[in-house]
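Let's start with one chain on its own, the form predicted on its own, as structure tokens.
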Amino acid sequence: MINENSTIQFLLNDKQVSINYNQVNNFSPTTTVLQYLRNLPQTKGTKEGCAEGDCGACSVVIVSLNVENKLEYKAYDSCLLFLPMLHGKQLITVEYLKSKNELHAVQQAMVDTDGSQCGFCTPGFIMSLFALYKNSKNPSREEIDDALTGNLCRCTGYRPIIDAAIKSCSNHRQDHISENEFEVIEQLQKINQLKETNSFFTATQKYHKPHALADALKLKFSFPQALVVSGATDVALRVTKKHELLTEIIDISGVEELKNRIEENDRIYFGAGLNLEDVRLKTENSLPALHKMLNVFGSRQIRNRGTLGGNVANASPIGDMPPVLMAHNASVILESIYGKRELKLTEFITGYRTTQLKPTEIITGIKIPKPDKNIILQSYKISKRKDLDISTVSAGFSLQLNNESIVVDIKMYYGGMAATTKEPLQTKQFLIGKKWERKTIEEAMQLIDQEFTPISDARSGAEARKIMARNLLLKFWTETKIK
């Protein structure tokens, strides 16, 4: 038997916040936190640019307890979030900033360094700005600029914004909104007390957010045909690109198990439900292919949302995790009411989006064995833009060489060249017990050449991205030839 509540609760900004959506209100289950806001007379400095977390104007922090009960300040694409998954938590708006008798030290820094012009993107910079000053302090100007990847300017240019970041985070003080943590902490604490699912029906869709995964498990038997999300950062497109009446949703970002990492002798172990940004700072010494490929994947607002299990769910062919996680042989851990059951991630994609994962399974965690002194672990990724992008060509590859530099094994799965993450196979043969020379590698770009045959669209011809995927072959034996 689940407990189930039919009412959302959180803060906004310092006033607390009921849904019920048993009674007539204006919001759906999946109204985005965007358009909630817009419908507000005093948050309209939230603004709707792109509605697909791609400009940053509707930028937002939300403020959440972490499991030591102190508060996380995190920027989110707020027309990616769905109304429910505020439940238990704090959310600020640029309105919020500013306290009775000053401007917040980002707003003065901004104002200071002219770094609004327009002002549209500005609330989202701003908010952006606010994170990264709760945060970091003095950060460096490689932080600065992944802080702010995830906003747009079509104005000034970055440079007064970014003189902005340096202004506000390193004169780093106490804020009005520090002030007031101890009573935001308690707030949280008494509405998070109670692990009730949040179920909502109106006559056109059931929205469910469990607390716990035995609960989100029976569920999904219950419901088979619905849809789970966590982070939603694809599947909020649906509804705010596409206009997608979504009828059936399993909302699992409330769970906290699944966001957990265990590090073991022989590999580390990532909740499906851990955030894409937390899984970056977690890889950078133990798993530095896939550490780069999250360096280089979406916006930090996008990687505070987006999940590895999601990504992986996604199935698509130009995701930016299976690649590197196939190259590092990961499993996924897929669980049901009846059960686990693990499947290597190469066989657990099966076709264009789809997957081995039944009806009544949640996928749970993602397996990634420790990868030996003597193996060479490498991603690459080909996008038009360096930053907040999609992949045109991606790859992962894992390199065994003996002392004698002859190949004796090696991993090469590619995105974008077909329907699905795809290993040339003809071309891993040859290579294995070759020489790891220039010459071999020049014979094995021929058979890659033969073995793909992707399609032309927006971001890429065909025939450029046989080039791409040929050239990615030889740069990786750039980087790790012996000389």
Second form
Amino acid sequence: MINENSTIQFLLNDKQVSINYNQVNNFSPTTTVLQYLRNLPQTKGTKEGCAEGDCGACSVVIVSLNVENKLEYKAYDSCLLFLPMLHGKQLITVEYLKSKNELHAVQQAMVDTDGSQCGFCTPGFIMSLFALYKNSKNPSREEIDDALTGNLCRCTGYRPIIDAAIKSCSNHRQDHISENEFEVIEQLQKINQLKETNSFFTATQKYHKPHALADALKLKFSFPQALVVSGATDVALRVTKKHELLTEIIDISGVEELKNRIEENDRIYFGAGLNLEDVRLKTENSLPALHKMLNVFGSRQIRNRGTLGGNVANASPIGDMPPVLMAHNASVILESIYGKRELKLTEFITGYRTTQLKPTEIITGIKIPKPDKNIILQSYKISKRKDLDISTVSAGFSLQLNNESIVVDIKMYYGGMAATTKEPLQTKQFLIGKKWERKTIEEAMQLIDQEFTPISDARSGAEARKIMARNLLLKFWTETKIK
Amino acid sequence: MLPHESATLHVTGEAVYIDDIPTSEQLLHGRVVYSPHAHAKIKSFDLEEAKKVDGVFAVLCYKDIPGHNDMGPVFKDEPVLASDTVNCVGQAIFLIAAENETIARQAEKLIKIEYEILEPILTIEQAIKKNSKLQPSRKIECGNIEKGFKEAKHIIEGELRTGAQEHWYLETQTCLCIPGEGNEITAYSSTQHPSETQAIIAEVLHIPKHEVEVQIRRMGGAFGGKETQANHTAAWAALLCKATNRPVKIRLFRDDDQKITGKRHPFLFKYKVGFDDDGIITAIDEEQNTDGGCATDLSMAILERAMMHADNSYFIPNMKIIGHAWKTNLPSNTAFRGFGGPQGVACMETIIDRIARYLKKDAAEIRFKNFYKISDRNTTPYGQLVEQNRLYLLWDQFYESSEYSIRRKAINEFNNKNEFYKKGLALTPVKFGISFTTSFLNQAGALVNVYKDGTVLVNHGGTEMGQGIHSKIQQIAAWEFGVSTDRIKVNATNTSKVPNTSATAASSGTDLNGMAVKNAIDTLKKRIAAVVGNEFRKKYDGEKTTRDEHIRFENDFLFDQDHQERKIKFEDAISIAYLQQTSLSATGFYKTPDIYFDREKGKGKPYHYFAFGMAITEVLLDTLTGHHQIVRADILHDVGESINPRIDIGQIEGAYIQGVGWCTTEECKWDAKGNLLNHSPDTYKIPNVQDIPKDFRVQLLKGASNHNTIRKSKAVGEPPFMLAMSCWLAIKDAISAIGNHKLEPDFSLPATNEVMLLSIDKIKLQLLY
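Having seen the form predicted on its own, please provide the structure of the form predicted in complex with its partner chain.
All chains and molecules follow, beginning with the one already shown.
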């Protein structure tokens, strides 16, 4: 089952690269792509700004073959990628964009609009712009803002960079990268022919990269202590910031079976390996409250990697997805070689970063009931900075009213108010059977205040958190009241 | 107009920063081991186990410093490595040089150290209580405040807090040191002040300055954070380099950089203001308390500038400003764009804002009434006349174009109709003094070389941190020589080319270095003109002779302005000059004329001139979440005659947004033990692309050329930072609308959503009772 071929292969710009972990001693399976690039003499354009996916200075574009054998270009933070994640892909760095002596359209636009000052963040912006250029013609301001949310600039104030996006993406031309696509497809197909699990063993680390769910489950059975990663947007920080040695890893990002979205009769199934950006794009109409939360979830680079399964598995009290998923009454599908089970998300998460996941299990999917027409669902997130910030307080609400505006049922899940996502049960009980009116809400706000004892931390003091929690209920009311 | 001279290198990733410089295999990784305690005695330590680790080449403590164990820039109160006590979390104690980072970390874990924890001072209040001062307090006074308060019809008192701000330059502190022969050492340091970096390295290593060469091509942002504190990383790298005799690089990891380095000074202001029924101020009594951290660094100069900007743009006939710099157990706070100015201005603008609310008048009107006048009411509290006052020019062009009064009306209507969303509007001006207030620093040097092919290499003392100084210098040199810019290259800043330079700071880089470059070029032009004059006289032997001083340099040619057919290509002229044994290399020098300041008296003319600007910001506030959006921002800013409008607009927009960050989302919090809580971008939030005004209108003031500066221009780096006051006060205006502008909202800086929500909650409670 395990192909102990410890060699990863990928394209670095136009050159095929093989790294055999048994033969190199300067890289480990958890060496990040950024560390790798910074160690090469010719790829110093990619910069380290924070090593935690918050600044985008290390942004690169990774090109993958999709199921239709077409190339997809996406921007990622290279500081959050382990090298084996590149296997079978093309890694494009800023150095590759210029052809001969001609700047790429996004580069020329950045020069023309004065998009760089100190220039340190610029290569990262160039790569985000390049991904945007590859994926949209005439993007809207919202789309541009979203594509650039994951890149921080301390000099310009962003206006000229937005102008560069407008300028380059509205005047779309074939670039030299498209001209080479045919060859790239061939090369990637060749690398991807082998669908066996790649396992990289070094003296201190085991890194498994299965391609089939069955293989992943078998690995988890054989290595129950192994850390399962897919996007690794959170786990990577244990390497880059805490300098932990992760000894056993099962990387399921190559398992295509985990990337399905299936509409069942009354539920929508999302594979746990679907990245959050794909989920965001597929939920605008079907699950607007979930979509709204995803609009302010991390950045494009983070959502391109991070998965729904990962956010749930984290069981963080300030994770963006649990409150809205709980309001949706979502379930988690867990699988092991013994079989499958389904748990309500509310039961799955048991406490501060703890879940019911067994060592041999992998989260394979999330099931969300299709919202009933009579149920109003909404999500809110309050953070210090509106975008690319972790919640200070978040909430997912679900409300059912009868014809007389009496609350038949309400769910109100809060993040950031306790050690885990929490519902203020007394408030909930109080609201059920009451008229959905200002007076009721104001009384409920007093109750919420008593039910929570949040902490003070870097994001906010406890008192403001309490105000936020009760204000979100009021806000929900203002958006649902019958006029 | 040209873009930034490095723009093409930036966008291709080819621009070289310190960490990108190719190095040999001998390079060692330098690591700083710092204090986990805010205040403690070091009882004992043992480095032996750490030294034994394979791949470790040096583990140093204070005893291993060959020279002075001090890296303070002005006051010598800042040890390079702690000896008996540590005074903040993040203070360096040991240095490690190892083959790589992993080995260095491994060695760090083996260092044994025992502390005796002492009680730290972590707030301004605690410092006041213990009278823990960095240096003697300062005073600036004018008129007679007792008299001024007697004349006042109304008196308001209050307090204002402004917070720390992390520089968040994208490139963290970095230095690469390479040993030479004998005592020689070359430091590639991401520094705004190469001469001081050179001096500190020399003092720490106990070698003469001529052995130390410091070079910087460009920084990945600095904003004041690399004015003195780049010296620290450089001193540490130099010590390891000398100890191992191998190249050593230290690049601080982001979290370490945020923990170790100082920030913008937090201030606590206490003020009392007297004014009449029209809102005209008669007196202000102001106390400024700043948290300087554990060492003096530049705190006194920063406090001085805060005190000198306590007036902002307003004439205060009777004013007393007392300034205290308090010593606490936090990393030493340091220079940051505006250098105390923004803090001083924040207090003054709060005072105006409060007067307006008190009198139920529009704040813009109160501002206008108190502006410095042209021929009287134009002396600052420190005695300098406000000359070339641009406030009225700005106001006249701006008040109408920004539709202030129309929007004020529309906003009032919006606020009356909406309970949970409120809009706010504010207009704020800035007047910012240009020059180092330590007068002797206002000097600059240049070295200009012309090569035989007619290309020019310009060396000057200014450093490039994104502000485009090299672009402007390149343009100045091209203009002065009358040649195209592609002939001119501006060299990396290097202490062996131009010595004894001042920091590139106080927005003065182009003003000072541009003049020095011009001075050098004037010398060269005289020499070249003499050669060409001779040639013309030889060639065109006639009645009318060519006069050297009438030879002009234009369009890559030299010609006789009296006989325009007498003409020679620039490169041909250079070639002849060389053959005629003419020196084609010249130094230039400049010092700002007629400035002085007497610190004892608190009087003088510290500034060469003032830069002015005005901004109006409109915000939409969700009063339930504390999220705000800048709906529109208008800026009109005075840069004299712009050398490069593209660069100047970039400076203005960037400064405004950085100021918005300081005023809104950028917050530093420390725990009860003095640990910084927001030590990474995970919790420290600078503005991102979504936070900028949806409608952003920035213009340069036209028809306001400056006197006696390089090409009649004005400095631009810092002044527009303070225009963000309009955003901060627009948010306050929106909060104030909840109480129909009858209640004074609690407000501080930054106005995070936490601050806003607490303030809103208090107003709502007051409205209930």
